[in-house]
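Let's start with one chain on its own, the form predicted on its own, as structure tokens.
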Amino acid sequence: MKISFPHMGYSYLALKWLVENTGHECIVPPEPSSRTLDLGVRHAPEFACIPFKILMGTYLEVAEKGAEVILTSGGMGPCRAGLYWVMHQYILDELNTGVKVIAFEPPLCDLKDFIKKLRWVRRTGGLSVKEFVQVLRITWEKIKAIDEVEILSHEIRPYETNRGETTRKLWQALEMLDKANNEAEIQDAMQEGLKLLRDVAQDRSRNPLKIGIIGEIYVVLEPAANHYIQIMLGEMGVQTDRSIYLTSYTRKNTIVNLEGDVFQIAKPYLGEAPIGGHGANSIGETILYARHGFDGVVQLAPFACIPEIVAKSIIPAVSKDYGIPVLTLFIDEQTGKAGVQTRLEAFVDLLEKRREVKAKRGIERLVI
């Protein structure tokens, strides 16, 4: 069976290993490009959001490469994303691609369906239950290792003395993790990758701004969708922290729902209203970033994403109450890298001036 899946950040390295080691042929999805988006825009409904269009384009590209099955995720709650796969399947059928989309609903939503689809993957690949569990475990270790090296790269990048060195070391670390085939090799590759990053020449006398990244999961996790915003900010000398990584998202939706805390934090601004998607998260995480002393927050949102639009309407009150500036970037097929960079540079300038003013006031209080 020729199987593919959405391209979402660097997780494709682990998912490729998963597909290949369950006895299937993996059609690796290409990184989203202008062609991917063109295909998606051409065949998607006009007012569909950018994740829908990018995924549509990706599915058509892997269909061209011979993919027979696409594994993706569903969703629950008042957000259209949970039904994307239904529309994608409809369009793929209309275009006579012969591709079948299999969506894994969150186990907390439908455990029986989740297990049924896992069983399909195992049986079509000819694995025993024990072999399949081992493959899943190694895949999980690989995902965790990928997240670890990426997190460290964003911590180090604002201190690098040779621009671009951190990113080059990150690619090397990911390449080593791609080649790892068991838990011991993954641990060795991760440690070597972390060492590569720590060995980057750094100027630790710097005091970088700290910006939190919040928003809708796809545009936050897929660098090609957000124009590599974390690398862009890092090379401006800003330390970034992303609210969503695949490991944390997976834990919240397959093992135990830990988001209750975030929802409780956001509750004073939302009441009992469920706004779907990651809208409540965006509000709660803005508060958390303020509490942890971050200088600002960037909200990434697909154009026409209702949960993030609702969150954006509430965030100014949060920003005022907690004294943290928030920049919202709505992303669609018209969004260009130059425009994103210009807005980020202006935001960073604002935060630097704000820090200077706060420092000056602090000195004046001490003198008085």
Contents of the next structure:
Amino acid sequence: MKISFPHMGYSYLALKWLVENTGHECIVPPEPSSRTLDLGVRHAPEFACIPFKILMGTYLEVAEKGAEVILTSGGMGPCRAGLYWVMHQYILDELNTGVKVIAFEPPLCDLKDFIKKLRWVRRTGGLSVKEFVQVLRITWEKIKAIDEVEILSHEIRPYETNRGETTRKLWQALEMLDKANNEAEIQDAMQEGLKLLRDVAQDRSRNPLKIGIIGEIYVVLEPAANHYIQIMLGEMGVQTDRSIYLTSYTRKNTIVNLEGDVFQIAKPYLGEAPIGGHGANSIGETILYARHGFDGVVQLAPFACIPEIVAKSIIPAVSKDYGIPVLTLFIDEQTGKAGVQTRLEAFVDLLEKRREVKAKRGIERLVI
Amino acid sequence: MIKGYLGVDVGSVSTNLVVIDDQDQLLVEQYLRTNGKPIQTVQEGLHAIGQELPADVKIAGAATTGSARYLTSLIVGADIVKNEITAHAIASSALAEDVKTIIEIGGQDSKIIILRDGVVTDFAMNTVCAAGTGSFLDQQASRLLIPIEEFGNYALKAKNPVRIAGRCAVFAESDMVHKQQLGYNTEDIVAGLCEALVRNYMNNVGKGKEILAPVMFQGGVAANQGLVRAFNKYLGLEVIVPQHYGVMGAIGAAILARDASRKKGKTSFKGFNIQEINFKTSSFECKGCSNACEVVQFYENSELLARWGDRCGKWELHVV
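Since the structure above is the form predicted on its own, I would like to see how the form predicted together with the partner chain looks, so please show that one next.
Let's see the whole complex now, leading with the same chain.
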């Protein structure tokens, strides 16, 4: 089978390995480009949000390259994204692409269906259960290693003395990880990649601002959809942490993980109302970032995304209670980054000024 | 000799240039239409403002702001480049220390800036829609055959402003046409448009913001008395329109230029006579990797001054 999947940040490297080692051919999804967007916009319903349009474009691009099956995620709850794969399938059928979309629903929602679909992937690839479990394990290790080097790159970038060096080293590290085929090789590649990043020429006398990135999963995870916001902020001298990594749940070095249940934290502001998508997360994560001493938060929301709109209208209260400024960026078809740059620069000015004022007040207090 | 500080604000619709002195006094100002040609407009504007400037004033610092701020900084020789949100806030708080809210509506963007004790604490800018900005009013004025300068006066004459949908520029336009076809008079429609614009602004950028007086209303659109009245009505207070409402961004830049050049001890300003210089840009697609970055090259005559647009930094170059 020729199998493809959505492009989400650098995860494609691990997913490619998964598909290939399950006995299938992988059609690697290209990084979303203006062509992806053109295709997506042309064939998607006008009122669909940007993740739908980018995915639509990606699916059509991989269909052109011969993909027969697309593996993606489903979803449940009030956000319409849970229905997206169905719509994508309709449109792919209408365009006679012959591509079949297989969506994995959350296992807790329909375990049988989840297992059935996994079994299909395994059997058509000709793997035994044992072999398949091993492949899944290595894939997971790979995803973890990819996240690990990316996280470090966002920590180091604001200190770099030559613009772009961190990003270039990150690409090198990812290339090495791409070539790793077992757990030992992944470990080696990761260690070497981390070292490459640590060796970037840095000015450690800087005291970078810290900004948390929250919002809807696709625009948070896919740099091509969010104007490479973490790189942009990093090069403006800001350290960023984003709320979502594919491996967030298992790690301790990200702010947002299972340790603190974001839903529980968001509860005082939401009550029992389920607002779907990552809306509740956005509220809880703003609180978490404030508690961890971050200077500010940037919320990324697809234009017309209902969960994020609801979150946006609640966030001013959170922002006031916890004293953390939040900037919301709505993301749509625009590819010009000047507008985003302007807002981010102004936001950074605001945060820097706040820090100055705070420091001054601190000194005054000491004097008194 | 008097020291002057130049601020240049190049936006989508207008290019504003000002020179201020050490006491924040405006010495000269120029307001030009950008017409999609920022380089040429800046050259013309600089020449014009140089002619106008008293002979005993010497430029001791320069700064640029607005959406073409980086490009312009290369032409002008700026000591500092600043985003327009910060520039507007600086200009307003220099004028009135206690200002708590700034409403700024320009050609294609509208913003709200919240200040407390002279420090920006929050801001928002319209993101994906240009409804509620100057360009929209411009279009509707020409559709109604009213010179944009007269637009406000029409609104002031209205007795019963017509309700017009303001959420989206396209919907507003068709709604307005329907009301015209039903025979409502132009004054009431114009006033209705002003109210629609204010409603849209408040629902869009103003949402969730704590708007406290004094409120300053600036940007080119503040010339419109109809809008001033609509804002007063909506907010239930009197907005303040500063004397130089149209060039506040440039004034903010000039103030920043003063601070920056003092810190630097000199200025990079290239002088007013640059209209002879041929500035041009060219671009190419980098073939280095699959990102295919569009790299822009900026030339002064035949000399390559700067290059930007690449993500990896391979081509990046700043001679100045």
